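Shown next as C-alpha cells: one chain only, the form predicted alone.
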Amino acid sequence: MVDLAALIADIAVAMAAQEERGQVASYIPELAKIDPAHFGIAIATADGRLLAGGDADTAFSIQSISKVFALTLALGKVGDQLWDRVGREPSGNAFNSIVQLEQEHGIPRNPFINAGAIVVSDVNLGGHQPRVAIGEMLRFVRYLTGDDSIAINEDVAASETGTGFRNMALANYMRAFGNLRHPVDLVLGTYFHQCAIEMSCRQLALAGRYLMLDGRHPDGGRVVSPGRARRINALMLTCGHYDASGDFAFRVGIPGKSGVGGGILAIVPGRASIAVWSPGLNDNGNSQLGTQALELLARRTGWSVFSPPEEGD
C-alpha cells in the first residue's frame, strides 16, 4: 500500500527542484502575469480523504478544465444528440485550430478543443443570456465541491474576450455551418467566462469525485448515469490533453483534461481524482510540471488504467 501523504511530499519537492518548468500562456494577458515557479497538488480518494501539497490552496483559471463540467451539462439537456454536432475522435491539431473545419462541414472533432467546446457553451446557453448559463455552471462546480465560495475572476474573462480573435474566427465558422444556434457574442460571453472560473487544487480534486464513483455524488445522489461517467473518463483520456492526448495516455495512463492555466484534472476511476497545477506549459500548451508530476504518481502507484487490479479489488 502506498502512503500517498509521502508520495505527494516526494512529489512536491521533485517539482520545485525542476528547472525547466515552461512558458506561461502569455496569449492570454492576465495568465502571462502568473509565476510559473508554482506548483500545487491534491487528491481525493474513493474512501473519502483529501490529500494536498504545494500550492494546493492557490486558486487559478481552470481553462479548459471547465469543458468536462460543461460537457457534462450539456449532455444533461441533450443527451446523445449532442454528438450530432460533435465529434468523439482526437483531433490531431493543436486546440484553437481550424483546418478541420472545412473538411468537417464545421462539426468538431471532440469536445474538449476549443471549437467543440464552444458548440458545447452553444447548447448550454438554450435560449437564455449568459449570465443564467454561467449562474448554472457556477452552481453546479460548488454542487459538486460543497463550497459556494468558487467564483469568476472577471479580469481573466475580459483578457480573453478582448484577444480571443482566434475563438472568435472559429465561431463563425461554425454559424457559417448552421452548427451554432445562438449569436457568436452571446456563446463567446459563456465560453470564455466559464473558462475564468477559479479553483484550487483542493476544490477541482472534489469537483472530480463523480467522475472517479462512477457518476455518484459523494454525499448521496447520482451526478450522472455510470454510463455517461465512463464515457466521459473516455474522452479525457482520448482527447484531454489535444494534439498530446495519445502521448499524455503513453505516459501516464489516466484520463485527464489540462488547461491553459497550467491545471490538470485527472481521474482514476474507483480510486481518485487529482488535480495538480502549474502554469508553465509545455509546446502543445499542457501544464509541464502537472504532466511530469501525474507520471510519478501514476509510477508510484501503479494507477494507470492500463495496469492489472491489485490482489483483492
Given for the second form:
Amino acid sequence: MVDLAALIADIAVAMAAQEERGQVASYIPELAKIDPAHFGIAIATADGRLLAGGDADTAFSIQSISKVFALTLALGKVGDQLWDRVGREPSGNAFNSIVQLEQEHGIPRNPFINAGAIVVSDVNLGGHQPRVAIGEMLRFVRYLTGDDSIAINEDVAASETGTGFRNMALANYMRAFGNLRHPVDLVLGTYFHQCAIEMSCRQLALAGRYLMLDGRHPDGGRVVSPGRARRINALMLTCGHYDASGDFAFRVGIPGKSGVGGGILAIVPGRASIAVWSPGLNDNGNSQLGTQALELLARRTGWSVFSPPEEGD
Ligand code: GLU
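Moving on from the form predicted alone, please list the structure of the form predicted together with glutamic acid.
Everything in the complex follows now, all chains and molecules, and the chain you saw is the first one.
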C-alpha cells in the first residue's frame, strides 16, 4: 500500500520546483492579485484520515468547483426535472462560450459550464432573494465540511459583478429562450456569490467526501442517494474540465471539477476525496500544477475509475 503522507510530501516538493506554472486568471481583477507560487494538496480518505501538504490551509476562491455543490442542491429541489433545462453532454467549448446556446435553443450542454450553472442558480433561487439561496449554499458547504468558518469573499463577488459581461450575455440569452425564471441580475447575484466562496484544500477535500462515500455524510446521514452521487461523479468526469475534460480523464482517470481560482476537487469513489490548488492556469483554464499533481498522484497510487482497486488499497 502506498504511503500517502510520503507521497503528498513528494508531490509538494515536485510542484514547488516547477517553473512553468501557467497564468493566473485575470478577467476577474480580484483573482489576478493571487501569487502563482502557491501549491496545496489535501486528501480525505474513506477510512477517515485527512492528509495535507503545501499551502493546504490557505483559502482560495473555489469558483466553478461551487457548481458541484450547487448542482447537488438543485437536484435536491427539482430532481430529474433539472434535465429538461440543462443537458448532460460535454460541450467541447470554453467554459464561458455562447456558441451552442443559439443552435440548442437556450439549453446549456451541462451544469458545469457557466451557462448550465447559471440555470442551476435560477433553480436554487426558487422564488427567493439571492441572499436566501446564497445562505443555503453556505450552510450546505459548512455542513459538508463541519466547518462554520467557510465564507464568501465579497471583494471577489463584487469584482466579478463589475466585469462579468459574458455571464450577463449568457444569462440574458437564456432568459430570451425562457430558460431563466428569475430576473437576470438576481440569478447572476446568486451565481457570482457562490463562485466567490473561499475554501482551503483541507476544507474542500472534506466537502467532497459525500461523493466518495456513495452519497453518505461521514458523520452519519445521507447527503444524496447512491445513484445521485454516482451521476454527479459521472458528470465531473465527462464535463468537469470544460473542453479539456477528455484529456483530464485520459491523464488522471478520476472525476474532477476545476475552477478558475486554480482549485480542483477530484473524487476516487470508495477511496478518496482530493483537493489541489495552484492559481496558474493552463490554456484551457484548468490549474496547471493541480492537473500535474493529480496525474502524479493517480500514477503513484494506481487510483482510477478505470481499474479495479488493488489489494490492500
Ligand atoms: N465565476 C467564474 C465565471 O463565471 C467561474 C468560472 C470558472 O471557475 O471556471 O467566469
